[in-house]
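Form predicted on its own, single chain, as structure tokens, below.
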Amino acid sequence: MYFSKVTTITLLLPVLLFAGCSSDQSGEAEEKDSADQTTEQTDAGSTTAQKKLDEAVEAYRQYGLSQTDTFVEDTSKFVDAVKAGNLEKAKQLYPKARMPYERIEPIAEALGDLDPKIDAREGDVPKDEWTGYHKIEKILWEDNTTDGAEKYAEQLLNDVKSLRAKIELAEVSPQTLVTGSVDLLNEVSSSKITGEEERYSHTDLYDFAANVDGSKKIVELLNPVIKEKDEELASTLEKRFDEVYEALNQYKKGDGYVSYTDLSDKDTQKLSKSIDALAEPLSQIGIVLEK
């Protein structure tokens, strides 16, 4: 477990200073008192950090469940609308009935083949296996109609509430959250900022926000050991996830986004160029965890 490594590196310091010192018996008690000092002023402080770290755990895990209990009951809307034919309804719920998914990806992604049922593109598994929201993406807007996805939405709310259940017992470590909040912005980059994730519904800006949304989420439950050990980064990091929302906000359209296909390439550089400018402070959180 990460915090345990924290906990030896901590511990270890003293004992190395006390190995270097002077073969006076005077000195040497002096400073023996001093190392043990620091040890337990240094153990204090981990133990302190461990407890964050472990509330920043559990908070994290009563997200997770809270984000997929939304997911099942918005995609049981979703899939509805699809079953009862309503071809417009159905495009309007299917962005934001797959937001509360991308918001937690770091954990749906760990539940083995799930998250292919659920997420997988064209192409990402056999033809013959394929299901889940871009399936019906496709039939939806490449068809225009909701004729043959019937089956699949049926599938897909299934595989949805086994989500849920697994949910319910997936482990989530301090490792997680780092990692996580890393991931997620890496989806942007490499998949919603080329638009090759909603490639037929162009509605890659829903999942930008949500995937935004859940790296800040992360950030917000470390921010207290953050702050601690690296006010300027914490600061940083506030002021480069307010610098994405400004520049996704600005194709805010209602209460959703407009259509991916309505951004320039000027537009998707300067969405790029804010992500990259959040990336970089972003990873730095696993290094200033182990100080």
The other form holds:
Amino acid sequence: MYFSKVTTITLLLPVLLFAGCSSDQSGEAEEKDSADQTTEQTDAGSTTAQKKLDEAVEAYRQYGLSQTDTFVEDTSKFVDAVKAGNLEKAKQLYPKARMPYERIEPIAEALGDLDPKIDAREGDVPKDEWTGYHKIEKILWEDNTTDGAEKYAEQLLNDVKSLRAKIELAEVSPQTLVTGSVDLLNEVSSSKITGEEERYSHTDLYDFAANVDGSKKIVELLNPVIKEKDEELASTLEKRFDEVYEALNQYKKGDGYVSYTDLSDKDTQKLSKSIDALAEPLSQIGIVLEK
Amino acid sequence: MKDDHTPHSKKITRREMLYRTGAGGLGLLIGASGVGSITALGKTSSEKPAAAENQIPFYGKHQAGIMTKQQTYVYLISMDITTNKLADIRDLFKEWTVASEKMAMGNLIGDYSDNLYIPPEDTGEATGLSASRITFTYGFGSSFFEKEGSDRFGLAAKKPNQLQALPSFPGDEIEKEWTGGDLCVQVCADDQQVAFHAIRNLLRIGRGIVTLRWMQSGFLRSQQSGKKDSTPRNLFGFKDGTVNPNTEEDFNNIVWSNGAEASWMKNGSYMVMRRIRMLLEVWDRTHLKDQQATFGREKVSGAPLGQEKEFDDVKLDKKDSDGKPAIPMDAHVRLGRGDGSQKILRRSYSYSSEMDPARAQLDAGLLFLCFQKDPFKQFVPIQKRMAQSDHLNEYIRHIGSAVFACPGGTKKGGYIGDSLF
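Hand over the structure of the form predicted in complex with its partner chain; the form predicted on its own is what we had up.
The next block holds the full complex; its first chain is the one shown before.
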């Protein structure tokens, strides 16, 4: 997660979507303008491309909704386990419950202060405001108990439910998709590959996989347009995604992943290289916005 | 690239299109004045000052960066290839050729696109800077041809015998992460930012096909800060490179391959890299007499002991007033020279990798680089002698080692290494 970054997603009330101006979190007016321009400039020749883009955006909205539904469901189970004092079960549910969230981070992060409430790591927010998954993670793994985690679990579920309600209002644009797909891999590069995300549970590879899933989903949805603009790029992306999964699959354990602490420097280097090799061509998918 | 893609190939196409449009529009101008060429116009489209005196031509009989008078900064990188398709590598070298040529002219590697949703083709930090005498020297390591017994690209038969890992010498403390590599690029320039920009962009172009194995930067005194073309000093304060080939004949005899061992290496040369840590703290508490005896030269003047000036002959037989050899038997200059039959072109840089955390000492030394026809007939015997008895060994540790075959220069219309592919 990153709070300082200006996001390209604007959260708007539905009525504002048609008003042509945004409720404007800093710096987004410009983004919005160029998005509008994109739409206006559409000529007859590129109508199909525009239509495909619109379809991709709509499909991605649906994806966001379904991931959030799963997120609510899985978080409820996790919260139940914490509240029931079932430490082992809570630990077991933790990494997987987070995955839907990690898949849609680019939209989720745009939804006001819910992201820090749900996903802040220690030090990201003032100590007395620290809540959410990682707060509970610390209690479960560091203190090795569920005691004291109950109230955070309760609040987590409320926050996750608000996320579900708000996600309906998230404005998703083709730009969101373009930026989001690379951002997800940047997340991997900057905090998963270093083990900073899950510093107590060391379940970073679950987040890693989920971020890559989310990025891949976007590319899949945009693929008809990417292919039309640059067939070679489309096939490169396919190949490089395969290579990332291939690298990641070496660390599968049961239906999950090995602990980050089991990875050597060589292992993380290998994973990092595969992400860089994918992210470089991925950064070109902005071509889908060209006429 | 059939089944692979680097982001740049597409953009080159797009750029070419713009270029053609531009050239068409300018056609009248060319016609009217009767001068100029399309390529010249292409260059002026960049906003860079075209300071021709700071440009070293990329194309030529030999690769630049060998005979070129040493620039102030170097970045040397070694890379491993991650693809198993020769076509990918060939395409990469073509892209590197285009980019290197542009940078050698002081240009960015690509113009800004109108699409704000893709990253700029050039990373941008050299915008507005001159070419700064930048040179690019590409080389192939032995593992490029054969890795773990496998003829990975079907080119094993073209591997020259001269291209082998060096034997281990007495006292070597080689660290594996500072050895070998499938490919290397040496970038030298008089401006560090210009050099770094080049390395960064070459690596970016290669992403997904090559990965960085090791990288070392280095520096020398600049031309502004000292007497022009004075022999540079190493971090021990002694002149390094006094005895170097400097005529065309010397280069033909010592440096350039005639292609006998492998025809694709004609006009090329073999680079040896040794990363040599210098124990500066230890050296700095050594008295001057001992320092000079270690090198066999006067520290300030660079003159061989018993002589007056830097370029005076090294007289190994000369005795001092006590009847002892003026140049001690274990002096660096004596052992380096041997019987004088082995010569190399030294093109070393000092390096500083900041701090050695285990000792809280400076992690610094010499990025020793030399070029020759045959490392096993030139560098190896020299180093054998030195490793056995050089007094200097008390103050240095060889911790990195690599050999690369740097082919001849690239012709216009060709690409780097095309003689091999």
